[in-house]
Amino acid sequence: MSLPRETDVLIVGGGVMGLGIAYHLAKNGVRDVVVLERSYLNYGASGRNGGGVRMQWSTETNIRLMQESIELCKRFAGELKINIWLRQGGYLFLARAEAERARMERNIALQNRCGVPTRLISPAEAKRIVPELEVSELVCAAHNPRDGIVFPWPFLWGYANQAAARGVAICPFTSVERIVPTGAGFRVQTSRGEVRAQRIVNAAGAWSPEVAKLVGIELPNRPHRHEILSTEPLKPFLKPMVSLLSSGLYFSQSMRGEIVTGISVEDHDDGHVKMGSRLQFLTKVARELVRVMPRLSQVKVLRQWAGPYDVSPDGNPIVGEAPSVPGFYLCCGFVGHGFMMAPVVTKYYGEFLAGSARPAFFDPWRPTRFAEGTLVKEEMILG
């Protein structure tokens, strides 16, 4: 597609955020509106994640969006016409501490309150939900039915076909290499020419502190490399998504039978996204999965990749308009959990910018916070 050259909404990334908050604008009738990819479509974060998608959190805040959240996911092929493959099978979190096992009890409790069906359940019920578990290190686990999976790369497709289609401008291989701030907007210096726009949204993710340096804003959050593999195909046998507390690790079965597995290995933080496989996770990961599930000690691995975790200094996401350069809106630090929060969080943003409402977790995500000194820790539950 030709670059346009004035906008109204100028949306740097085109990953799940700056995708889904171009298709949401153009719903409410901002149709002018272009969105720059440095790279293809689900080049980022976004077409490398695991599917997971779960109402299971420590805050009510992330509670309750992951509610709605999931509740979109129902809704997404008939709205976007495109089936991402929602299974509901729940979300198994096993604890091998006591530490864990509180927990699990205050999460849990906060999550009742807030209507999630989530249960503190013991081994032996776990194991009676995926028969294939080891269990003799555990001390308890909690489970929610309806936490699930999708298919990630249908849910780009679905917004930007539908965004194209409401008369968004899609241009990836577009790098942003120069913002001036005028008095009537932005002049924005691209890999392919000048593009003058009103207001700016940097959904960049793990490239979002690169983005914001072009108009002088130091963010805090920085990337983190995260890897994940794929197995060969089995019969199908495992329905939730299975998270061990202790070490991070998490695995499913996708629809064709593959077990996805990922896990966090320390990595060089020096500010720069790296997207490098390392043997030092396939050898962490393998031995993880193996002592939950022995039976998968003989499956071939078929590939591995590694993805950019966004993480900000306490958990949460970093969204709104950035205080110093009016018209410059922040959507980042997501860690791993930016996929799963999409459906929400871009709908509101987009039904914000077309001239809706503030929506209300703008407030706890404020960029402001950090120097304010009142952050809201979400506890690190990755998958």
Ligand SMILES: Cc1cc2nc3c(=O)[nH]c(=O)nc-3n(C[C@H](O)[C@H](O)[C@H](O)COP(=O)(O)OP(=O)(O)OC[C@H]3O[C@@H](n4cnc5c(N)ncnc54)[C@H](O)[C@@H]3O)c2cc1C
The other form holds:
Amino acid sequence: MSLPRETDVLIVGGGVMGLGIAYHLAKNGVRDVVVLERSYLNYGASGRNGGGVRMQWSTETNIRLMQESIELCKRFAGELKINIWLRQGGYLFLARAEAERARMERNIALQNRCGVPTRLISPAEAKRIVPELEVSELVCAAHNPRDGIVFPWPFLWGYANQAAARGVAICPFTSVERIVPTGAGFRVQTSRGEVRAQRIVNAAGAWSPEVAKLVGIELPNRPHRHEILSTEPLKPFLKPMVSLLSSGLYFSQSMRGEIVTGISVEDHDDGHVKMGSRLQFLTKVARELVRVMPRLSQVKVLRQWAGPYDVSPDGNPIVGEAPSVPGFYLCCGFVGHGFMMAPVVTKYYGEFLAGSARPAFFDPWRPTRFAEGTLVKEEMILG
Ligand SMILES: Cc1cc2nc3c(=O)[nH]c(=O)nc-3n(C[C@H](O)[C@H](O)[C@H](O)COP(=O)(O)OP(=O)(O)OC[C@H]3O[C@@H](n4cnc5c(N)ncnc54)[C@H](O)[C@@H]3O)c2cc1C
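Just the form predicted on its own so far, so send over the form predicted together with the ligand.
Shown next: the complete complex, the earlier chain at its head.
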């Protein structure tokens, strides 16, 4: 694709956020859109994630958005002509400590008020849902049968193909290197020449602080390496995504039978994105996994990989127009849940940039909240 020299909206980042916004802009009549991705599409977190989609959250904003997002996932094949392999096998959160029970009770009450059918269940009931679980250390569990998993890659193909079909210029291997605000827009220097843009969307995920710096903005989000692995395929036996609140371990079984599991490991934070795999992760995840499901002790690991979580101080995203640079929009800080939120977030973001009303979630997620000191922390972060 040759690089357009002028555009209305220039999107930095060819991950699920950038491509989703591009699709929704085009769908709503804004066809003068360019997506610049410095590597191949989905090089970042979007091509490396675990595909979990859930309504079990601790803030009303996140619960309600995820209810809508899962509904949008169900309609994805019809709208974007591609199967995302949504399987609603539920999410089962396990608690080992009494303090976690109190947290679960509080969150379940809020989820139920929003219409999510999560239930607090006993360890024995958890074992009825997943008979292979070792439940002797558990105090209780939370189960929502409507949560699930998707296969991440078709999201990219669906958004990218349908955006391109509507005239969006998608340019992989094109890095944004310099941005000069001109008063009436921006001059953007890329690795393949200059583009003039009226508006810019920073959808560069864990690299978004670097991109924001190009226009003099200091963002508070930090990259955090998150590692994950997949095993040889096993005969299907595991319906829900299972997660331990205490350690952040999670695991599910893919449509092809592999066990996909991840957990966060301490890392040196120097502000740079790191995507190398470590033995330290392999030993930590293996120990935790076998403790809760001893049956998996003999399973063979096929591959492990890492990707960047884009971590904001309160665990919530950063969206909207940057107050100090008119025309420069942010869509970042999605930690470990940007994939599941992309269907709903990119729909409203695209509609907003095409002229519709400012979406309600722009308020709790506004970039100014950090300076104002009005943070509402999301508790249900996995990792
Ligand atoms: C291992 C792992 C497991 C996860 N599991 C889940 C899960 O189960 N469920 C869930 O919902 N979420 C999960 N996530 C989180 C989710 O993947 C992310 O929140 C989401 O993909 C973020 O999308 P994005 O488009 O904002 O960023 P990314 O996908 O990271 O895209 C940003 C893109 O910007 C590009 N870029 C950066 N700088 C420049 C530049 N200067 N010029 C041009 N392009 C640039 C990068 O190359 C990159 O491709 C997981 C993440 C990881 C790493």
